[in-house]
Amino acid sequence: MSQIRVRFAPSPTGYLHVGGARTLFFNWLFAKKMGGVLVLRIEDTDQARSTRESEKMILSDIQRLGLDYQEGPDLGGPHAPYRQSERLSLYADYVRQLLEQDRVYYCFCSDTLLTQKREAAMKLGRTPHYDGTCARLSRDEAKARLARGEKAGLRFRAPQKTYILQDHVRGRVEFKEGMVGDFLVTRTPGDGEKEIAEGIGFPVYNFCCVMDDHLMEMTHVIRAEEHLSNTVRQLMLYEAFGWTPPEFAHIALVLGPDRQKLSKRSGDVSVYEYVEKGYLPEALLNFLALLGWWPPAGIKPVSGHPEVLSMSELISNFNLEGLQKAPGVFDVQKLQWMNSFYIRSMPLAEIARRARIYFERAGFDLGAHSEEWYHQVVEVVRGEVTLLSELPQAAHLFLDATPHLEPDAKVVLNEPSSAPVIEAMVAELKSASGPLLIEEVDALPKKVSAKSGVKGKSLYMPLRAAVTGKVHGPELKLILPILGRESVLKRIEALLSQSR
């Protein structure tokens, strides 16, 4: 077999959608697994909606995910250019071939007329195929109308036969005879658009897609299920040119919690939004991989959890046979759980590096502390959060010079049994000097209990409330050494004053 070549072909109309990111990731995994090439192609023939700014946003999102490709608009390659808007003259050459072979004909029907024809057919319960009005025009009649300044697109004469697709996900798909009517390969140019060549019109998606996939030597097309209905038109074009189609894998849709196609009404939908909020790209990709694909049975991930796979494990286990027909539901709670798993298990130095921007945005001056101190803080609190963006708030007790007393903690501090506990703790802390070591903190509860005569919950709750202002959180033996003796004593005084 020739080298595997796959592509990701987004339209540049905004940030990268998470559904598109999953398609990209499946293509990336397949290329990595097979030692193949991933091509990034920008499908920007919809000139009314496509912008270079959106293209930059998509490239940035791909970079955020840590994914690479070997050919593309910014890298070049043997099949450049990789923007469809820069391939128009190439499309014109192939349209002329179809015109010369009488496989296409001029269609002068306006969009308004076509809409009326479609609606009329649907009211009669018929499949809304083109009715062949312009198919009956002779070539001379068409040329005469063009000479008079009329605009036209070119419509492909759809063969009346059944087409069979062997899809890696859907299996055998039969497109029955008459399923589609004559379809446009070029359309009448819109406002501000020009014909790609005289009497040719402006190319449409299905035509460009076939031209590019063939000329860029795609061996496999892994794309969303919503493109399956387009495939029969594309098979007709491959046949017309005598080309062998690539292998297809139409992956299941990604649905929102409401079981509808994932959209803004379900919450965030772009890679940019998720990464900005503090989701780790590795966690997001791991999560997306399991929406519509499942690894082979019997694998034992290094993480210890069957759904948390490293990038190398995802690559080595990915196969097209594992792609599922059933749609995947985008469960944000599961993504949050997976993200928290990654935050807890990723090397501390890496998590601290990635989290730094969120501390800076929260207004904390980390320059006032050593890197070691910062790492210790992150290590203590990272088990409490689901997002990187939540780390500054979780670390608030270390960074805020004025601690805040929560209502539950205030109730605890005002319990009669709490006063002797806090007095004993303050006395113990003042009985020594220098750094507050873990050994001293370990022995502190026992000494305080002996002095105050208080045990159990009535001992530990006031200790925590007096130092942190909260009744829940990391163990005191982790917190106190980082805060230091002087800071702890100041915090106790400040929190006690708030409790009165």
The other form holds:
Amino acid sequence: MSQIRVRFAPSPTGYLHVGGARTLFFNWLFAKKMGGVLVLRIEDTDQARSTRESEKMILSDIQRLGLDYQEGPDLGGPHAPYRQSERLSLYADYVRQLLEQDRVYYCFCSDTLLTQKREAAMKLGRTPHYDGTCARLSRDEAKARLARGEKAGLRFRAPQKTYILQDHVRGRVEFKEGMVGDFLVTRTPGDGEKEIAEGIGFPVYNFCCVMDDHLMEMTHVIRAEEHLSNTVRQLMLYEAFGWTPPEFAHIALVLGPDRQKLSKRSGDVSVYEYVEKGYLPEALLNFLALLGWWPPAGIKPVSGHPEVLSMSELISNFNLEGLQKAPGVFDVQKLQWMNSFYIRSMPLAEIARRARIYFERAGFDLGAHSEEWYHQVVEVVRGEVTLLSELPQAAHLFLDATPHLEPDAKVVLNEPSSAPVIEAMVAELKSASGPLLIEEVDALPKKVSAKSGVKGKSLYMPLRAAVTGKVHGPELKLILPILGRESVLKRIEALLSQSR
Ligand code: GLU
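Condition change, the form predicted on its own to the form predicted together with ligand GLU:
Expanding to the full complex; the earlier chain stays at the top.
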């Protein structure tokens, strides 16, 4: 079998949407699994909406996700260029072929006229197909009108017959005869656009997509289900050129919590925002993969959780059969859960490295501490957060020299039994010097209890409150060695003074 070739073909009209990221990821997984090639193609023929800015954002978001491709606008490759706006002259020859074979005709109907026709057809309860006005013009008439300076696009004569698609997700899809009317393959150029060749107009998505998928030798097209209605038009074009179409997999929609197509209204939708907020790309991708794909039954991921799959597990288990027909609902709570799972289980040094920027943004000077110390801090607090960006807040205790006493901790410190406990703790800490080692910390509660005569909750609560200013948080025996003797004593003093 020839090498698998797939593509991700974004239109650069904004940031990379999580839905787009999922499409990209499925293509990426399939290419990796099959030892194939992933092509990044920029579909920027809608020049009024496409920007280089957006293309840059999409490229950097792909990088942010840690995904790669083997051919693309920035990498080049055997089928360069990979931006449709740079392939215009290539398309011209194929448009001419269609013209020579009378598969297309000049259409002089303006957008306004077409809208009127569409509305009129809909009022009559008819499918708003193009009504064929210009299909009946002779070539000579058309030429004369062009010579008079009238503007035209080229419209494809849609064969009136049923098309069948064997889709990897949807199964057998039947496009009934008459579903699609004659459609444009080129349009009149817009502002700042030029005809790709005289009398040929400017090519549109459906046309360019087929040309490129064919010329770039795509074996599979994995894309969103909303393109199904384009697919039938594209099948017609493959047929007109006598080309074999690629295999298709139309993946189900991603819905928001409101069960509508996921959009800005229902929350964050850009990859950039998620990663900035402190979602790990690995967690986001794992989550997105399961939003529309299901691994084979019975697999046992190393994580111990059936839904937490490592990148290599995702690759080795990926198959088109696992793609689901039903739409996936973007459940942000599940994503948060998954993110916290990844934060807890990723190698500590890696989490610490990625979290550093958030500490800096929060204004903490990590330079004052050793790397080892910083790692210890992250280790102690990472179980408490959902996002990387929450780590500085969770680690506040270790980084802030002026602790703050929370009201419920103040209540604890003012219990009558608390004073002897804290006094005993201070005395114990002062009875030794040097770093606070685990062994000393382990022995501390017993000694304090013996000295103060207090046990259980009444012992532990004031100890915690006096050191952290809070009644909840990581275990005290994890906190104390990181803070160190001096700092613990200073904190107790500061918090006690706030309790009075
Ligand atoms: N440029 C199209 C989009 O961004 C992709 C179409 C396709 O994958 O064929 O939706």
